[in-house]
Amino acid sequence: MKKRVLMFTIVILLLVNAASYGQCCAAGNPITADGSASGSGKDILDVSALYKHSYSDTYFDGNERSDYKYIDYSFYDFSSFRLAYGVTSKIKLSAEIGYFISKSQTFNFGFDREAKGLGDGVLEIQYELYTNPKRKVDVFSTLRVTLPIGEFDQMNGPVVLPIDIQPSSGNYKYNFGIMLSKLYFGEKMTVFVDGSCEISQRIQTNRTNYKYGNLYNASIYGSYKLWKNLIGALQVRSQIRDRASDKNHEMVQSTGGHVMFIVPQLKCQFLNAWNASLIFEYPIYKNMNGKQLTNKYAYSVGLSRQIDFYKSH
């Protein structure tokens, strides 16, 4: 078991190095996680709210700063809405709805295009594949599902919107993930490496036929106790993405790229059971096939409450 989870982080970090793709903005929910879900906890219920602003204006062709501008700038607010539940102690499923407040492109000859409205739905599996408590090791598989149950093909007049501020994704897309946990003095610091795989499906409705190219992501997560109730934590994450093809299945040339993001953060509990979080992004490293505007910070706010339907009874 050590064997194959020491092959699989292999892996990953040499996806990291590979030729793929990373854009500002796509449609549908953004990656919202913080890179440290673990465990189901059996009659455990976690509701959670997260808001998250993204603001892009910065065009890259390979890995260096372009001076084409077609797009001003672009930005995104975006909230969404989970519940997770522990089923057992080795599984726990989840649900998440998103929300697009408000999604722009502003173009440098002074023109705008707005979106907004429901975004996807997703449902997630988590399931426990080995745990050393001795050792105070991990191993968790996921299997996520995006459902296109939002708003998509929006128009501006007799114009539909750009792909990329459509609120949902219009299409289906499944994700496939293993991630490690490993605690550290006295559970006082925790450390994840996690990988996934998301295999985007074809758009094909009345005016769109468009395929993504599938996304990779690879992270490690840390995250240290500082005080009682408060947790210091940094994530360095990767994300590569295969370019995407046309109506014509051929590759769309200015898509595909790599993307690293540096996300400190910081978590704090109250009253118990509840929970507050703020996340900043920032890329480190970007490395795009073509021009690309790409995506200069993000910020999320977080909220959250556990309840224990266990120890209530």
Given for the second form:
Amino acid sequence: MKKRVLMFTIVILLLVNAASYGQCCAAGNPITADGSASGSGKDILDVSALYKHSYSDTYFDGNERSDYKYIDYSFYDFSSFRLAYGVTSKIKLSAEIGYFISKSQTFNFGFDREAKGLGDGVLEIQYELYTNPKRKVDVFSTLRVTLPIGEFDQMNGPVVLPIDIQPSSGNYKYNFGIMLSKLYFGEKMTVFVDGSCEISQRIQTNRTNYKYGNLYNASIYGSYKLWKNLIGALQVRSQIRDRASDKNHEMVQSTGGHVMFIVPQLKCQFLNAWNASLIFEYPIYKNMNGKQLTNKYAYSVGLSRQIDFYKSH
Amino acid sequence: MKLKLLFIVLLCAFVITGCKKSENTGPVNGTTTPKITNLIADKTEIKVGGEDPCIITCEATGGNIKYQWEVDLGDIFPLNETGSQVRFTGSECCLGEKLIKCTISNDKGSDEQVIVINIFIP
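Counterpart to the form predicted on its own, namely the form predicted in complex with the partner chain:
Shown next: the complete complex, the earlier chain at its head.
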């Protein structure tokens, strides 16, 4: 079984590291998943809220830092609210809504601009494909649909803001994922291996005809019970985005690339059903197509509460 | 006779005032249908990056005009209060011909024009 888990991990990492391309900025909700998954406990409602701050100020050309200057720095403050419910012991449904408190770009030639407002809605179904309680192994599949319900026509005075700073994606996105989990050391340690692919639909409005490149994610996540209610986790995430295509369906240069993140996390359980989390994302490897502004760091703070309707009956 | 004379005077006065050209035939609120008379750029080719911008100016008639600028890829910033003049640049992701659309509007209608700016790597 250990060999199978190892093979599965290697295959996912190889798949997402295949020749592919990435892209600089993207409209819509950022990634909010922490790389883990809870069991799809029947009748359990999980209510969670998250705040995320991301900051970018470094240009990369290929895998090297560039002294190119255009956008001096860029940041966003994002919040989301999520409901997840175990419909059966195998199926969990969730809905998320995002809101950008601020999404800002400051240029090195003395101008800046900002957007804010409702981001995307996200619907997800998670299905438990396989479970082996004896070996403490579970395999989940996920299907996630991003709904462009938010703001996509924000203005900076008389100027319509470009799509990469608009709060909403402006199109539907479809994400397919598979995740394997295994418990070790009497459930003190959990390992998740996750692979997913996000396909963006072409944005076709009166003023925009653009398609974001597909996004491929792979991650390995390990968590360990440090103390009574305190869990430490570490995720390594590989994220690749294809080049975008413009109105003539031609590849847009200087979009897309490969970034690997290291994501340390702390999780704390309190008052039985409450959970708090602190997540820090730091890119450890970047290989961009052309010159692109890249992320420097991001952190998020989350709070969640589980309500077990089965127990309360 | 006096009555006839009075009637003729009143009739003449009525005809004269009736024939007087109205002074109120101009545009309501001082506006007319908006029209772009000129959409001009100080250059039509710019180097990639922020140091070689082009300045685009929209000249229009119609009064009380609101300006709206848009481009699919590239960065536009307003340069004056009314929004009739903007600055355009593009980073590495925006190379090639860019169509910048200016739409003007007021309570009488709207008009739009497009100008093409080429962003190149020197």
